[in-house]
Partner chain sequence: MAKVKPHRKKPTLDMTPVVDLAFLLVTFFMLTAKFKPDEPLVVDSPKATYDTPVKTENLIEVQVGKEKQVFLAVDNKNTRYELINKISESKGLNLTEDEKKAYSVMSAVGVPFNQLKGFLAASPEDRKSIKQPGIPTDSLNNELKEWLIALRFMSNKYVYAIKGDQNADYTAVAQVITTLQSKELKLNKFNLITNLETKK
Amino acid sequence: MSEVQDSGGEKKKGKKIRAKKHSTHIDMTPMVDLAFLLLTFFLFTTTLSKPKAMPLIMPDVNEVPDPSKQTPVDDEDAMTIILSKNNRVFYYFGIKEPKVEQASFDATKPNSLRKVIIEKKKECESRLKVGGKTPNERHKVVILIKADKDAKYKNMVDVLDEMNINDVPVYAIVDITPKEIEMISGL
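Structure block, one chain, the form predicted on its own:
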């Protein structure tokens, strides 16, 4: 594997005998071979992470919705998120008499979308416990996601990520109404 090469220290006539000077040389070829073998072993045995996609169930385009099969939403359990231009996001609670407020995608801010969703979930869960109903009898919170024509695709993905992070069981992507466009235009 390694060898020591000796050079020098021969006797010459008429000169003093000096101590032998040894020059060492270590052959690194086997170590380099071992390093490449280990590298290739770990490269071939490692599983690379695959991109993960969030499952999203979309309705059939050709199917006409049957109003009798639609799930009724309680006014107190509903929350609507509206995406607009310039990365703006608005929300309101309930269906009747909505009061639109602006939120932020930044989770560190006090008016962040994540904090608003968490508060709404807690409110619905506390009402569920007081009513004595099980989660199977009534949904905890229903979030309607709406985007106007100027909203960015990235914002829609961010909102869907928030639904996944906050473990929101029921949410739907719905078309925005002209009334909602008017409500957010003044803000």
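Could you present the same protein in the form predicted in complex with its partner chain, rather than the form predicted on its own shown above?
So it's only the chain below, everything else dropped.
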């Protein structure tokens, strides 16, 4: 079987060599032109920015929290961020004697929100809990995020993003209180 095929192949080969005398040359320029035209079209029309997801877990509002399971937050650990109109952002520490100050979303500014959060985080982590010895028993900052009726969605996402960037362990979106609206109204 293989022998027959071999001999046949040789015959064909011999014939082909004689038949092929001059090379065929195709001008490929138009094809390249077309290919590049299509290439540029698809390059320009594809959007590279794919949407991303920011996971958000909200506390269950329907469940009445069990007071025995709740961990009380120290006054020194709490920080509140308030969002208002015209991209303004305010913050204050603690709960008892709030002193509202304005921050900026611009990370390069001296009063940037990022700097404030980092400093507060460091300050909290420098204090050991009562009776605590290991680094795990250090204080951790707890951030409350509140938005007034003029705040933009963008600001909320920016603040949540700031939580991600600075690795804030505990944060929550809470409704603003009338007292807080009053506090920022004069600023």
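Residue numbers count along the first chain shown, from 1. C-alpha atoms forming the largest set that superposes within 1.5 Å between two forms make up the rigid core. Quick caveat: nothing in here was measured; it's all calculated off a predicted structure.
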Shift of Asp150 between these two forms at or above 2 Å (CA, core fit): no
Rigid-core frame, C-alpha of Asp33, shift of 2 angstroms or more between these two forms: yes
